[in-house]
Structure formats: C-alpha cells, structure tokens
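Shown here is one chain on its own, the form predicted alone, set out as structure tokens.
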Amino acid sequence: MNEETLVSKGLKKHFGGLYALNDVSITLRKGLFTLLIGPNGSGKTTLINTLTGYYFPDEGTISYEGKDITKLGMHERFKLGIARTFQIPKPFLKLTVLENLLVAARDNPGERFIYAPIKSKWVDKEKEAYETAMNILEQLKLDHLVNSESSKLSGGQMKLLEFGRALMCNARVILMDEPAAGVAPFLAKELFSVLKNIIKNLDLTVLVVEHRLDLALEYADYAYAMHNGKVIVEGKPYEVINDERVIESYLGKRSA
C-alpha cells in the first residue's frame, strides 16, 4: 500500500458567495501519478493553490506526512518539500538547462558572504549540486541539452525543466497545473511517460491537473474528478472518466 503523504479533509474556500472548494477531501500517496480532472471552474486550480499555501482554507485541514500544515504559509510548505509547477513555465531563458537547475540548489554555503572567498567551504557542495543536477537531467532525458539556453527548448522540454527545478529543491510532493498545455500530442505522451518513470523511481507524490485526458489517462494511477467545487468521483482513471456523473459535469445532464 502506497504511503499517504498529502491529505486534505473537508476543505472549503469561498470568494464572496461563491464556494470554489466545498468540502474537498483527497489523499495523495507516494509513488503514484494522481490525476485531477473536471470542467473549467470546477475548483482544480483553487485546490492546488490551497494545498500549496497560496490560499488558506476557510474550513478543513491539510496534513503532510501526518503533520497538520493547514496554517503554514507557502514558503514553509516549500521547505517541507511541497512544490508546484505552472501551466506557463518561466525558466531563466538566458541560462543553460544545467544552470537553471543549479540556481535552484538549496543551502549552498558559497552564496553566503562570509564563506564565498573560502573555496574549501563550498567546493564539495558545488560538486554535489552538479552531480545531482546531471542525474536529474538524465532521468528527464534532457542531458543532451545540458549546455543549451533554455529559451531554445520546446514547450514540453520547458515543462520537464520546471519539474527538474522542483526536484533540485528536494521536493517530494509536486503539484502540476496542465503540463501538456501547448505541447504537441506525441511530445505530451513522452512527457507523461518520463514523469511516470521518475515518480516510480524516486517514490514521489505527484498530482497533475490536466484537460487533455486522452493523453494523460493511460499514465495515471488514480484519479479525482471535481465539479462545482466538490469531488464527485474518485478511483481508477478509466472508471472515473466513464462515470455518468463525470460525463454530465462535462456535457450537461442528458435528456431522457
């Protein structure tokens, strides 16, 4: 049984009289590619924002590895290992692929004014960061682009680079907002295949919000469907997508 990592219970978040989240409970587990689906306006992005601390819930709780983190801010959750990626990636375009990962490395003593002149204080950490970055790039299948400027990457490669920066920051839970958006279908399939392998190899916890279900479903281990701020179905991905309630949420209720 995959271990629980990030768990929400009874989350509610409203903006004026609109409940963007209305009693949302989900459980994310280690080693699983979890898919979150639903029509526009169903509350998916608000859920990601609330799980990562950009919003605080009006009601409900969030726990990480059994610890209540409901009142922790975004930076505090990030330090625990909870990160997110965005629909539109924003790498440092003039830096190389490798440099984009290296700048994300944490706790480098060479960045401290007092230690910077003393090479012996930071050289080992620099080597460790380089080796970690190269390992990540190899798993992402970006190692052949290590010295390329990130501005020259395809959309899918930029999405993978953003995922790699999260790994470089020691993230163990990564929430992804539409990684296939703007990516050609055959490249999107490769992207999901790479993500699936890394999730298994590193025992990560990953939640993916995605509209392109034809591309994502075959890679997901588990799925949640939302509508009008609520989770309406959860379970095996193909069972979820074929559930009558999910079909109605996308297409509207069928006439008799």
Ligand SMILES: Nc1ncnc2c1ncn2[C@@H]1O[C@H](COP(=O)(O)OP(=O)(O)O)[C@@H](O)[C@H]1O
Contents of the next structure:
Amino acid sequence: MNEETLVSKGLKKHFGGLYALNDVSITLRKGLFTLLIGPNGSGKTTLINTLTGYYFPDEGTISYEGKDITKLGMHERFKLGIARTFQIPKPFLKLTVLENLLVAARDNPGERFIYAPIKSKWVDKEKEAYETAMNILEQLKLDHLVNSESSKLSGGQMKLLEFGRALMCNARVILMDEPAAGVAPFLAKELFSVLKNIIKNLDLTVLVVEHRLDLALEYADYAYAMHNGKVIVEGKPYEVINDERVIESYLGKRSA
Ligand SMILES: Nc1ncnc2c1ncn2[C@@H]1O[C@H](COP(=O)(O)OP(=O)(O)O)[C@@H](O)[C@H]1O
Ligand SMILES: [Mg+2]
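Structure of the form predicted together with the ligand (previous: the form predicted alone):
Up next: the whole complex, starting with the chain shown before.
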C-alpha cells in the first residue's frame, strides 16, 4: 500500500453551533488521486481549509510525512509542499500562461535586489525555471498556449494553470476544491485525465473535491464521501458512490 503523507485525525471545526467538520479522519497516500465527494454544505471546503492551515481545527490533529503540523500556518505548510487550488481560480489574468508559472517559481535570485546586477547568479536559475515551466505546461497540455494571455483560458485550463503554479513551487500534495465546477462534463473528464497522468508521472498526491458523483470516478484511486461534517463512507471510488448511504445523502433523505 502507498505510504501515508497528509493525515488528519478527529478533526472538528464549528461555526457557532454548526459543526462543519465533526470528527474527520482522512489519509492521503503518496502518488494517489483521492476523491472527496459530498452534497453541498457537507464540509468539503472546510476540510481543505483546515488541512491547508487557513483554519485551525477546534479539535483533532493533522500530520504530514509523520510530522505534526496542526499548529503550522498556511505559509509554513505551503513551504513543506502542501498547496491548494481555489473554487474560483486566481491566476494573474494579464500575464501569459508561461509568465504565470515563472512568477510562481521560488527562489529566483534575479528577483533579489542584491543579486539583480550579477547576471551569472540568475541566468542559470532562470533557464532552469523556464525549462521546468515548459515541462509542466506540456504535461498539463497547455504548451500550445504558453504565450496566450491567461484571461483567454477556459475554466478547466485555469484550474490546470493553478495546478502548474503550485508545481513550480515544488508542491508535492495538492488539494483542489471543485476543479471541474462550471466545466462541461466532457471537458471535466479531459481535465481529470490530464491530472491523473501528471500525478502518475511526477508521483504527486492529490485530493480533488467534486460534488458530482460520477465525473472523476474512473480517474480516482480512492474516495471519501462526506455528509453533515462527517466522512460517511470511504474506499474504492465505484463502491463509495454506489453505497446506499452516499446516494441517500445526495437525495436528502438522511441526516447522518
Ligand atoms: N466561514 C464560515 N462561517 C460560517 N459557516 C460556515 C463557514 N464556512 C462554512 N460554513 C458552513 O459549514 C458547512 C460546510 O460548508 P462547506 O465546507 O463550504 O461545505 P461544502 O464545501 O461541502 O459545500 C455549511 O453549512 C456552511 O454553511
Ligand atoms: Mg465547497
């Protein structure tokens, strides 16, 4: 079985009297595409917010590669390699696709004031960043758009661009909140298939939130279903979506 990487145990998060997370334990394993499904309001976004450090849990713990990160802030978790994409993508719209990746590249000494005049310090780094960016764009099937302004991208392509920006920052675990929202089903499938390939090629760990039940199914290795702040079922994707409790949670008959 693949090694554990990002793990939560007994997470609770409440807003007033409402438990958006009520004892959530999940395990992301290295190199896997894990799917998180659940009807609106079930706590999916709150879980991503808590795993990335945007919220601190009221109870429970989060560990990354065996280290307790529950008390680390967002920036510190990002530095460790945990990144996210948002429900509404936030690329620099006026920049090209390539530029969006290059500005995300970390530790570019050319941007440091004291190094800026010393060309040899940054030329190699810049060349390396360019090559990395081109390789990522190729894998994301965005290479034909390198010089296009990012505002011209489709919704799905913007999600892939955000994913690419995270990779430029050496992210190893990427949490994606509804990357296929507003994307037509056949394009959503294309998006998931591209993700699946890059996850495999680069040995990444990805959690994808998707509220439509069947869309990402054939690409996911493992699935969690949430309802009312709890994980109600986990396991093989096909088994999870066919589980009676999951179907009922979507039909609104159950209040777990
Ligand atoms: N910042 C917040 N303040 C108050 N309630 C919130 C906040 N964020 C989420 N909630 C509530 O927590 C529950 C879970 O929300 P959310 O995590 O966004 O669900 P999902 O992403 O599955 O649709 C919902 O009832 C939502 O209204
Ligand atoms: Mg949400």
